[in-house]
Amino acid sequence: MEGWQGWDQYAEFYDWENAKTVGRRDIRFWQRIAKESGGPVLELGCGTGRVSLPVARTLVRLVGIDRSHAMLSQAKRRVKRAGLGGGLLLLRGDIRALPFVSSSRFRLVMAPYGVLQSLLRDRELREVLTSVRDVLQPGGIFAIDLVPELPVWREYDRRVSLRGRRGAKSQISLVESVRQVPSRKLTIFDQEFIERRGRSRSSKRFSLAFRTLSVHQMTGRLRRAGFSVVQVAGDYRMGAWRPEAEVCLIVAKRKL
């Protein structure tokens, strides 16, 4: 399985079900480390523009990559009600090897929400580094949210995780699975979406795998990249890292 796989099938229904999980939480942190940072800002995976939006509005230029052309036509419907203008430009790519042909370009790049644990084995990983790091101005900020918890999840099959409405009409279930796979340090989400409108009922299926990475981890590849590590946090306030912590975050910035 490849970790940009699912994200197409996803798109539809990843606004409603992050809405419901993770709403705008890290949206403060966001905007905050952005402001900063004076831009231009590259955005790793903006997939809806969930992030990227309310980003721009703090900043005279960000760009948004992402691989899956359903999500990019989601954010790109948003940015045009939101009437953001030229302040956002939104581009298809593939992280791995970002298409910008002059380096040193921008003061901050982020990764939001666990999009490098898309990332499934070590070859991917050390590729984005390696060119977030030819894209980054010499000390300029890479920042980087970790989900932690992901090696703890209970597997579980066919739950009904999430139920809810969807506009006037359409009522949505979430029914999810869970796998383990220890020896490759992933955990595979296996969704099914179902929609029901009066009589009609419609349901889309797809999986989606995320990797563990530890903080020591990720730390020890970002130096062996070319980076010194500032801060790492464990929550969106920058409070300290501990082991308990929901989530992950890491600042670091390349080295002059």
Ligand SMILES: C[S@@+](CC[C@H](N)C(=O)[O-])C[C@H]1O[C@@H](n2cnc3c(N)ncnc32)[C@H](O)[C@@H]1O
Given for the second form:
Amino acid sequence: MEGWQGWDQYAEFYDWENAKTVGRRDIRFWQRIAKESGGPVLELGCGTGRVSLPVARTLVRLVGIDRSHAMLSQAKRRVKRAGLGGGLLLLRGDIRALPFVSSSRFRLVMAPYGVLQSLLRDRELREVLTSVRDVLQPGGIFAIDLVPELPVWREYDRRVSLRGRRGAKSQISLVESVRQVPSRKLTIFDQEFIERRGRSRSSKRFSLAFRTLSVHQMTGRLRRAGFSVVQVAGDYRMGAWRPEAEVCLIVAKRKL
Ligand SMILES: C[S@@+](CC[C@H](N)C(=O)[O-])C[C@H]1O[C@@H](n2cnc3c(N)ncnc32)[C@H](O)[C@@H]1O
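Go ahead and give the structure of the form predicted in complex with this ligand, now that the form predicted on its own is out.
Expanding to the full complex; the earlier chain stays at the top.
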């Protein structure tokens, strides 16, 4: 099992589902931090552009990178619809080996919505932290959003966890199972999206796996990779971190 798997199959449902879950609640945070940096900004795992487009609208130059062809296709469609100009570049690539020469330096690297939790092994996290350090300007910011509650999610088997309409003719249900593998710090979601249009029914099954470190473990790995940790927050207004918080934001700085 690999953390980058499953996203191609998920792509056509990602925006539908996330409009009902995370929505836009993190967008202002990313816009603010991107504007403060002045750009250029790199977004790790830009997916369907949920964060990239609103950040690019603030006129900060942004490069988004993602391994999933299908997620990127959704993002590119959105960019075209929005008529956004040349300040936004979307690239296919793996965040474990960023495809930039050392002269392309970013002022900010963003890791929104748990993307670092798609790295299922410590070695992979180390590779990403090293790559990020190398593409950041000295003193540049690495901002990370984690979903800390995953390890305490209750396990369940084939539960209808979402149901709703998409457009006038389509009805979608998400049937989901959750498994915990504490020995590897993994939470695995087995998902089946079932779409009904009139009398026809189609379904797509895939799994997504996430690895969740404690805040202490993550900040320790950042320090060892050459970052200083500037702030750890428990909400998008930078309120204090607490273990029961729904989000964990870590702002780190590349050492000079
Ligand atoms: C939770 S989504 C986040 C998408 C977007 N940033 C957002 O906030 O809506 C995680 C994204 O990371 C991508 N991803 C996972 N592992 C990756 C890897 N090793 N290299 C590049 N992209 C990866 C997935 O394809 C997916 O689009």
